[in-house]
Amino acid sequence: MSLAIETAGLSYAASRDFGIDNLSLKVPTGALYGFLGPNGCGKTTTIRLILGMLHPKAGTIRLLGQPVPDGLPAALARTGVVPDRPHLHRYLSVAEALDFHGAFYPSWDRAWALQLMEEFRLLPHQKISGLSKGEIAKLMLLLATAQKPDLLVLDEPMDGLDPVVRRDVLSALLDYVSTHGATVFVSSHLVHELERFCDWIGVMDRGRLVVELPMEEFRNGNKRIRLSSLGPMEPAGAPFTLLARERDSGSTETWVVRGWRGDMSSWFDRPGVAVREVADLDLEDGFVELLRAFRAREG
């Protein structure tokens, strides 16, 4: 499989109390690769990292194939970025932003920039120091896109957007994507956004990676256990990995569970125990069900 992102052991040490630990991810050639985690995990200290905006302690990594550091002028030429914050020179006009940085890339695609202005319904002589949020998301995602870069990094691209600024940014997102193919990795709180467009997922706590998988294989694969036993269960030898688990009244007990397949059923067949139902969870509750059993591990 080829990866347009790979990191092997990645550590570094962001404070005396927080770092990335021992960070390995593969992020899939052509994938819609979300990243996810809570405020705070490390996903920006981990985008910096990648992009060779800081040095780790330990470990490597390769962007679109190339060695970090030494390799980063011909990644970095394939690939767009749309950071955290915002890196725009506000004197300046939406039509001179976009010179500005179209100047640095031969690859620069102004038909393609001057179109998403339009949809964007971004003014050419508007200054950037007058735009709103929603607008200076918009632009931040053509700058990234009129490159044609290989790879998009994104960096909490929805986060304080309106619904109606979001499908802009989104589906002009996935508009470049269906076109040019581009790989796409973006990090988020937002559960549910990520849920709607991304087919791989890595889920990060605490500066680690808990778990990296395709999103319809942690979609189908989180499921919510209703089971009676008439005497103590436990999970020992179990072909799934047991989230939570909680005793509701008298013999019932409610199993929160990951990597489950529809044939696991059989593994409950024992006396005194009978399996009342197997409920899907949303991504939301598989992540926040996954964080909880990660603490609880760790704590």
Second form
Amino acid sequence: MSLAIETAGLSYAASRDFGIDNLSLKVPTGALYGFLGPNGCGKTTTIRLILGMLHPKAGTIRLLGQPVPDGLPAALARTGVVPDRPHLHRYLSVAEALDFHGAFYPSWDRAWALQLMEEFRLLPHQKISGLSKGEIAKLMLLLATAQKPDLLVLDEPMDGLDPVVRRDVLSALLDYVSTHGATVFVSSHLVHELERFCDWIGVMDRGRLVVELPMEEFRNGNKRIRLSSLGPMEPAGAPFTLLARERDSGSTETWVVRGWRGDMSSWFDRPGVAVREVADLDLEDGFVELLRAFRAREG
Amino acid sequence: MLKAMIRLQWRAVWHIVAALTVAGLLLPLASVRTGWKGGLTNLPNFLTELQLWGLLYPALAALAGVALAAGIWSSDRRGHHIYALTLPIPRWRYVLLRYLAGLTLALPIVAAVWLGSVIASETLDLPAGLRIFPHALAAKFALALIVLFGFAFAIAASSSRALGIGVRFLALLVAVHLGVVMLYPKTNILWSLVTGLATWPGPFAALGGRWMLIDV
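If the one shown is the form predicted alone, what is the structure of the form predicted together with the partner chain?
Whole complex next, starting from this chain.
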């Protein structure tokens, strides 16, 4: 499997209390990779490390096969970036911002940029300082995609946008991906936002990677199981991961598990135990339970 | 890329360039006009007046250098350099582009000083013994502007961390100076340092000397 982004043993101390710890990410080429985690978990710091803006304390990074930071310019020439906050020159007009940005990219497609500008209903003479949040988001995506990148790195691109703009941005993004087969690495703290279009997911918490797997596996592998048992059951040797358990009343107990497959019910085939119900956990519940279990485990 | 950078910086600092270009054009004209009031009858007074006006040239160069450097970097600093860092060029090249574009935008100011000096010198009918130096004055102004722009550019482009190191270094220097002064009252480290920087071959030597459009 070729990888668009690969980090190994990445560590970075952002402050005395917070840092990225031994992070190993593998983003397959062509994937729509959702980088999920609560606010302040280190997503933006990780993205800045990947893009060579910060220097790691330890570990290696490869971006589109290029080592970071040595091969960074070559990698960035094929990477479109939408940072967490817009950092454009506010005194430029939309057309001037396009011209300036395009001068740095050999693959810049001016005709397509102008077409996108029209589609996004951005006016060429509009000053960036006068654009709304939604218009800025569209302009950022326009700049990131008009250079025809092989990889798009988007840091919370839809944060704070209204549903209409969100849909416009998402649709433009998916249009680009479907026509160019680019890899997308998009961070968010909103599970449902990523659920709609990502096929891979990496969950991060407290500067560490909790899990990284195909979305399908994440979606289908999280279950809530209601059991009836005469006594407490131990999960030792279970073929799935127990994320949480709760004794309801009397002899029933609820387990939240990850990595579940249909044939695993047989693991409960023992005297005095019966599986009452196996229910799908919605993605957000799965995410919450996953973090809860991770935090309990890590203390 | 350089063209794009010049356009970008022009949009950021055009009002500074325009104002300083007008000032650069008017300065030699005004110095000659006000100094020439007494005519040839009061030549020493004329030269003294010109010498006083001459102090404004390094001041204009300093103002231009600092204002251009600060204006050029203000947007990047406001955005924590994030946008610049996503561009596919090495950092040193980005800084070089910014520097060259900044120097290009300083050209109209230098040209204005030169043009003002030439026009001013054309309006005068000087007696024998007095010589006029429009080209030398403009060249000296250009050199001073390059030095001061470079200095201000380096500070404006620095990260907060680098600036912090610089400030700590200066504080250490002052502390050492005070310590040495207490032990050896006749030694003045800071004065020696300032003198070293401001006299040849120090980097700020271009600011010193005589800034005379007309001299004997």
